[in-house]
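Next up: just one chain, as structure tokens, the form predicted alone.
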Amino acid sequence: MDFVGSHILSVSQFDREAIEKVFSVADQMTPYANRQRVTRVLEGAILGSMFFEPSTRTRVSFGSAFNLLGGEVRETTEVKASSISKGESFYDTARVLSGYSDVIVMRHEIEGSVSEFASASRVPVLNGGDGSNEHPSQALLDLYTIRKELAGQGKQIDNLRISLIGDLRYGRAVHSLCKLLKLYNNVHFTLISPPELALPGEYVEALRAAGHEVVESSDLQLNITNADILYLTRTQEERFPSQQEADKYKGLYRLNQSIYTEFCEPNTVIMHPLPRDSRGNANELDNDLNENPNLAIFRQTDNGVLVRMALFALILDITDQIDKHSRAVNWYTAKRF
């Protein structure tokens, strides 16, 4: 994969070599993300951050990643705050805003919207999530987290045992992660969801065709006993035709410390793309797990900055210049990693 000047629209663009390239550069970003050093390598560069669907982690971490490399961020956070609300096409919006930016990150609720926008953009575009379709950078940071968590146990992604739990139908992070994991060897997938929210058949068929074992079930406790990774998701209520329909599935799968202790192996890693729904009728990941050392959800969010810094560095072709434009920090910094 040639990263320089490329759009990042789907994880289908990546092979294992490209993934390892991203992860290698992400490793190099640690002193900058951890505020041990400062680099101004992207001084003068502008990121156009276009989030037409609510976001916290993705929007802020992309912005932070660009800032940490020395660039500046210009944000549009709602459709009604843009000329799209006046009927402007994606084509016209892309042509205009790509004249103001060096790279653009976009999120939109409609599947395929980011690709349509990118086709008219004059600068690289990164997909920050398009409907229930894909979320490439989330999948990369999830896989990067899996690799780091397993490495601490002397394991690799090959031969991984992973349980994917919750709304697998609409969860775009799950869809993209499955596509990446398909590239590895002998992965055992356990898919735990209500039948109505099962992983779409094309993903299941692709995993099996690649030689992976896939078990589908609606029972949580019986299917988390032999997992290296538990990957939970919230009910994607914004994708449902009505709130009433979404509410039927909230709270069906809840993991707490008691269930974890009884049914999981002692070093099973707990992941979640966030936000976790902490409301009483949902609460898929209980707060009593917060002190569990195997809860990796905040390590995931930290890793998101590293991976997104790496993507910017590769796309803008500055990986060999970062250290040349760096210095030590001159303020107090708390330990982050």
Second form
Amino acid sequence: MDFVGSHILSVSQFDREAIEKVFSVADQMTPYANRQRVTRVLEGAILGSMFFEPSTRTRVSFGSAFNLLGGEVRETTEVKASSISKGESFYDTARVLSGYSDVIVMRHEIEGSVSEFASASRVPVLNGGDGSNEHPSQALLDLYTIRKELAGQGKQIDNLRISLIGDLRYGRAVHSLCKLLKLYNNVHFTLISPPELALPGEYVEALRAAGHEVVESSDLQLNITNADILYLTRTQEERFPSQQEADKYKGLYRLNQSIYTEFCEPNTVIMHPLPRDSRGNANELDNDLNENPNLAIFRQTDNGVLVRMALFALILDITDQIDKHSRAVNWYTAKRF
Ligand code: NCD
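Show the form predicted together with N-carbamoyl-L-aspartate (NCD), please, because up to now only the form predicted alone has appeared in this conversation.
What follows is the entire complex, opening with the chain shown before.
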């Protein structure tokens, strides 16, 4: 895969070699994300950040990643704050905004919208999530986290046992992660969801066709007993026809410390793309797990900065210039790890 100048729209663009490339550049970013060193390599560069759906992690970590490389960020955060609300097409918006930026990250509720936007953009576009379709940077940071967590236990992604739990129908993070894991060998997938929110058939078929074992169930406790990774998700209520319909599925699966202790192997790693829905009627991942050392959710969010820095570095072709433009930090830095 040639990263330089490319759009990142789908994880289908990646093979294992390209994934390894992203991960090795992400590793190289650690001293910058940890505030041990500063680099100004992207001084003068502008990221256009366009989030037309709610976002905290993806929006801020893409922005922070660009800032940490020395670039600046221009944000548009709501449809009503942009001319799309006046009927402007993605084509026109892309033609205009690509004149103001070196690279653009975009999130929008319509599946395929980011690709449509990218086809008119004059600069590289990264998909920050398009409806329930894809979320490539999330899947890359999830896989990077899985790899790191497993390495600590002497395991690899090949032969992984992963349970994906919750809204697998509308969850774009799960969709993209499944496509990436498909590239590895002998992954055992346990898909835990109500039948109405099952992983779409085309994903299940593609995983089976690639030789992976896929078990589907609606029972949580029976299916978390033999897993390296539990990957929980929020009910994607904004994608349901009505709030009432979404509420039917909230709270069906809840992981807390006592269920974890009773049913999981001692080293099972707990992941979630976040946000977790901590309201009483949902609470899929209880706060009583916060001190559990196997809860990897905040390691995931930290890894998001490394992976997003790596994507910018590869697309803008600066990987071998980063260290040349760097120095030690000169302010107090809190210990992050
Ligand atoms: C996910 C998303 O937006 O798809 N969040 C994120 O980007 N970390 C998952 C979700 O919203 O539930």
